[in-house]
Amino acid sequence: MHYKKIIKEIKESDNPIKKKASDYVDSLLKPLGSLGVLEETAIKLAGISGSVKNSFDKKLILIFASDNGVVVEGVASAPKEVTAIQVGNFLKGVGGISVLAKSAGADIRVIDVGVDAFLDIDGLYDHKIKMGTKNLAIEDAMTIEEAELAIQKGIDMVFEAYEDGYQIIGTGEMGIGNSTTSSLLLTALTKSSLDKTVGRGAGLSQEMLEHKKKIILQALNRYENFTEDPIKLLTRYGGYDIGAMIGVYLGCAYLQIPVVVDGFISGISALMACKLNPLVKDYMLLSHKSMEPGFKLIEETLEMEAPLNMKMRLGEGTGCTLMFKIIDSSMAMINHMGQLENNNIDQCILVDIREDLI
């Protein structure tokens, strides 16, 4: 289906399910509020799967892998080579998303939608849309035909993942540069300081730092007209991954089924998927506070708090194997915790101080 017509038909998840299942939560054999984010992960899933009680036993993280133009520009402290190899080690099982999403019970599948390199590895899905992108410092990464497809690409994914009886994904990206191209469009969506925008990446020297910050504000000012359009920006700055996690959580949110943001750069993709159409936000969990500075923005932005700590900046899709464990034990709470009044306890007595501790 084209992404056009999946944006306009996006609904609303289910408000009223989301009340019965709060209210359930509620009457569970523990003080109001004490499991916090299990509670409130429990609640969010119910008002997207239409159903109190829940299971997300297959899973999968779908990885974009692609390469960025803008590399020749020094602002990455890894070769572009490095985007291919990765992919090769993810595809082996020694990649770290690899090894953490086998032990979350989760699958991933690769995509190259546009290494610059060409690849002959069992296992990878082959939607490569060209070349990797132009170099953004001086003319515009893509095409809009290239942005749109991009975005496709991503919705097909995700019914394929569908069709295939996958009922949560998480997105991951692999792509020497791509924090670039994030820093750009998420100054550009939110009109923040470079300060609050652009980090060190895979791991910047502060004089590789500046230099980064340097070409994008000459990206910046390659226009002398700014616009929050995501297809606009996307075509300016953007990346192929960045546009098919947008279309991951397109394709997502109108199937009605629940899509986890890793860091960043699936933040960055999150943030431009809501531009489209505000409602997506209702299918999407956040995982980890990545370590880009740049993530905090797309939190107050988003008005969605990612529930984890971990030190964690490597991308991959590597948070959401995290988040899909707090999701499980979300679920073993709310599936199998015994309720109040069937264990002799009335629950007149609790005191409600979640309100105080905001």
The other form holds:
Protein chains: 2
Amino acid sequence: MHYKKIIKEIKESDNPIKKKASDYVDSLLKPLGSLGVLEETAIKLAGISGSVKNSFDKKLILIFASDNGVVVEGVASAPKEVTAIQVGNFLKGVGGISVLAKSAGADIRVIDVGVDAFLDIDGLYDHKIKMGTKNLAIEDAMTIEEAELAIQKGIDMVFEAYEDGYQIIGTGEMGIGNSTTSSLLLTALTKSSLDKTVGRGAGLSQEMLEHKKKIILQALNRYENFTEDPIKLLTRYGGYDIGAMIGVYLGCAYLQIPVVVDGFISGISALMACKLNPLVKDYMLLSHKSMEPGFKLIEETLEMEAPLNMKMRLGEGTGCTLMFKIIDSSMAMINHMGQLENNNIDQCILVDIREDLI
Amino acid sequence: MHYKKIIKEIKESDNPIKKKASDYVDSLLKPLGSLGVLEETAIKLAGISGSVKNSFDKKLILIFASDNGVVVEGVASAPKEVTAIQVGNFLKGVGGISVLAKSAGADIRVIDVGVDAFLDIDGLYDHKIKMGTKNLAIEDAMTIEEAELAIQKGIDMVFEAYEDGYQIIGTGEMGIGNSTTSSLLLTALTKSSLDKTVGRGAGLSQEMLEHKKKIILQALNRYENFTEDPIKLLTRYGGYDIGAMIGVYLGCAYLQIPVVVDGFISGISALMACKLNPLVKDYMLLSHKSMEPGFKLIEETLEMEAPLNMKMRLGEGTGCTLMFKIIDSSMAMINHMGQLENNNIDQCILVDIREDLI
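The form predicted in complex with another copy of the chain, contrasted with the form predicted on its own above:
What follows is the whole complex; the chain from before opens it.
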């Protein structure tokens, strides 16, 4: 389905079912609110699925790989070639995301949306748009058509996953240079200072970080006018991976399946998707607080908080796998805990102190 | 083995193996340090087990149930009877800890160390010391002999679990009034103000909280002299559940098996165990940040940080079950990720920025 139609047709999640789930959670054998995020998660997921009780056994991480022309400017600690190598490693089962997804009972699908190499790897989804984006420091990273195509690729991957029976999706990416593209998008969207939006990525020294900021400023200065239009921003600064992840958030919201956000690159994509339609937020769950400084700004802008403080900064969708496990625990709670009234504890003894704790 | 001998014979965890594990983690397919807490956890567990690679498939939560005489003062939101009822619910499989432990692949053992009721429940471990402690507001909660016995019970349960093949243990408790005993112990140990040590427990109103603080002050004022001796403090303020959990930490450290700390009550017990022998800390992992305000002070005093920010305040060992899942992910990382040198990425490209990120 065309992405513009998807954006128009996204619906709010089911508020009456959320209320019903919230009441049910309050009837369980525990003080009101005492399972915190497990409760909030169960209620949110009920609103998404339309049922109070749920299970999300078929889990998938969609990992979009793409190269970024800006790496010629020396903004990344690893050479461009690592993008292609890691795609191979993910599919060999030896990457971080490969082993962490397996531990969470999740499958992975790796999609080439713009790796700058000819890849012939079993199991790889080939949706290459181009051999990497152009150098955003001196020209637009991509055309409007490419930006729209990237979003569409993400949506199509969600529809395919949905048809294959997946019940929950997490977003991941691999692309040397993509903390630079993300920082640019975040700066443009929030008009914040570079201190709040630019970080060390995978492993920049202090000196390299200053250089990265210089390149980002140069890219911002290519245009006199600011814009908050996500499609225009994507065109200016890329990358294809971010475009595809925007599509994943839109597609999941349209199909009403929950989608878990990983770290910084996933987070800015989530923010862009919410800019296209704020109702997308109803279908999104944050996972972990990325060590990249811009993630805090993403949380503030989304008015959401990631519950896991793992000091991680790998990307690939690794944070999503941990949140999948938390979601399983949340489902164990709502599906299997006993209720106060059936287990000798009268509900009247419970005082609701949740408001006071905020 | 007698608890005093245990305290004397606890050894440091294995630093050379930790160094080896740390080097191995740095050889994996990722930027240095980019899996944060998953890396730190794998390294700590290597030091405990003495091997770089590990798995902790046989997991156990030990839940100590006990009543606290101080509840006659009206310091708790639920009546005392709930302790005994919940013991039954845990063993019926409908309690929060029952379903969350199952979701984490963990077993539970429920131990009566001082419930004020005659319990005849299949599967319950009967190690009742007395029918609850005395009212700490007006007299010592227990005798020295009882305090020592409670610690010994905890140690004995760890030895039994170890013989049964359990490889990792989490602590849990059930005891109406035990946030009051914990706050007292924390205040006495850290000499902090009640604003930092006393909270709303399961569900106190603002008015009830003020009353709880008054009772805590009254108990503190029974003695003119402060003491930091954990055994004396346990005698003054209780409870049996806390004593037994101190024993669990000591026993795990002695047997060199990892032990996961749950929330506030577990946390103060962990602090008391570390007071008896600071090396216990080598074997402890925190799980979640309890909503009880005193937990922050426990983290500061231990100089450790709980990685999960779940807004939970249930106790029972529920936070440990989530950390068990994180530990499984950490083991997936160290056991199954590929290494840079075998997967086409030369290690020399990696810049170590971990120091800069602190």
